[in-house]
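Consider the single chain below, provided in structure tokens and representing the form predicted on its own.
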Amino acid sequence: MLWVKALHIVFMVTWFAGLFYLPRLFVYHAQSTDPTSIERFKVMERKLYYGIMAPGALLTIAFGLWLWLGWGFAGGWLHAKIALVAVLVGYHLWCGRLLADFRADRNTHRHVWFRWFNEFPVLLLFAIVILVVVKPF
């Protein structure tokens, strides 16, 4: 089980540098005004999204499942973790949107937006871990 649980943290710091990474190139994406940069952020976001996120997210979640079935863990810090993680899933799906937006060329977001949008995850990274870790309740 120790193996699952080593997968299930490879897989969330992957899930969460594309979360990090992926609002920062929305930044540059909005500042940018030559065709060829617009286009070359277009590739690196969606390779970034469907090629690291989405499977990071997957495979964290897969293993994430596999520990509460096989452990058995309970108590209000899981319930409160999940909840969180809904909220990141949320926010992963949300990337997606802004990223579509991105593609079709009808970003309505400044770059400002986008700075304080790539806070967020940071946010939910601190709450999780400090909830598996210390378990408060």
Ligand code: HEM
Second form
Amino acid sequence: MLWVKALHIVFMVTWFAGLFYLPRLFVYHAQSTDPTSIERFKVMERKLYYGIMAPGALLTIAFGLWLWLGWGFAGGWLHAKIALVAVLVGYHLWCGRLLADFRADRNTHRHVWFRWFNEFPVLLLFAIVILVVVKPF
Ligand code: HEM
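Form predicted on its own already given; the form predicted in complex with this ligand follows:
Everything in the complex follows now, all chains and molecules, and the chain you saw is the first one.
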């Protein structure tokens, strides 16, 4: 089980690296006016989303399900955790929508909006890690 948990945590870190960095790229992309920078941000965002975030998300969830179903974990903490993971997946997919808007040069949000958007995964990380480590209920 410890190997599965180790891989679960490694891919969780990979996923969060993207969840923290992609919205930050959106902040700078939304502020950019020169075509060279805009094209460079499009490439960076696409590679981050499909090359790091998507595999990180899929493998975090796969190993999490393996832990849950393989070793029969149970409890309110796990249900609350899975509910927050569902919110996290929603945020991930929203990033994908925003990525498509930027790729088509039809983004309407200003950089300040993305600065607030960027903070949301921090709250989820705190809540999910406290739930799974402390198991308060
Ligand atoms: C559907 C998705 C997920 C499921 C089913 C799941 C399930 C689990 C289970 C059953 C454990 C073992 C708990 C224990 O050993 O006490 C675990 C460990 C852990 N999970 Fe998840 N998890 C999921 C997603 C996530 C996400 C998104 C995060 C990121 C914040 C995360 C962070 C952790 C951490 C840090 C541990 C190690 C806890 C410890 O060793 O005390 N998990 N997960």
